[in-house]
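This document starts with one chain, in the form predicted alone, laid out as structure tokens.
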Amino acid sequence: MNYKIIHIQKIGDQRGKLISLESLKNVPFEIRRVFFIFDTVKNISRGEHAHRTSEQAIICLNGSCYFLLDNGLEKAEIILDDPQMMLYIGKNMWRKMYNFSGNCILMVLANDFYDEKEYIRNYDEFLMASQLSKHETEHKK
């Protein structure tokens, strides 16, 4: 599956903690866009889409949130609840975010600017695209 958990090193002392995010160092791509998700509703999910080419790295700055990741063949559930844990999601991965805590704040780093055409918002279309991608990968071997 095209995701991984990246543990981010913190530095700090009695004054508090600091985490630094750097393109192509602890973030595995060049950062082109940053956005935040907050004021979410506990029983309402978000996401439910995939990206054709974009990569994202997501950090839960406050609270907690569950992710269901799906590559068309396998599924994984991830809980983000620690600002030292960054979830990297590569292209062609369906994601659903749910079970937000009341104080959840997610920061999303993306390798590209927003482009609505880059999203796959229909799950059946995603499954067809993921099967085509798998088929193309097998023929390149």
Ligand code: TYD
Given for the second form:
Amino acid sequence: MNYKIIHIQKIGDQRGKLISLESLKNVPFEIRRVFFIFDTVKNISRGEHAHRTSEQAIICLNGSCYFLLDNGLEKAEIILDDPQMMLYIGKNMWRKMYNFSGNCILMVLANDFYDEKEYIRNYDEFLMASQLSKHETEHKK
Ligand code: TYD
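In place of the form predicted alone, the structure of the form predicted together with thymidine-5'-diphosphate (TYD) is requested.
Below, the chain from earlier opens the complete complex, with every other chain and molecule after it.
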């Protein structure tokens, strides 16, 4: 599964807490884009796509949100509910976000600019692409 949870150190004192994110230090790629998801409507899901080339690192700044991650063979459910928890998702991973709490703010860091062409939004196409990349990896061994 091409994902991992990265624990981010916080800097805290009697005034409160601070988290710093730096490319290629605690974020495992060069950050080229940042976007936020907020004001989500109750009982909706988002995502339901994979990226052919881009990587993302996601932090839930406020509230909580569930992620379903899927590599075409295995699935995992992750709950993001702590700003010190960064979910790294590599390429070719199907993701769905759901169960957003009312006050949820998701911050997404990406290693590339927005490009609709690198999205796979059709699940059957994703399954075909993931089978193909598995076959190519096995062929190289
Ligand atoms: P979408 O990928 O459907 O959001 P989610 O993954 O949360 O379900 O994106 C919603 C719209 O926003 C879609 O028209 C593409 C556009 N968009 C951008 O213009 N720039 C971006 O960086 C992102 C992530 C989306």
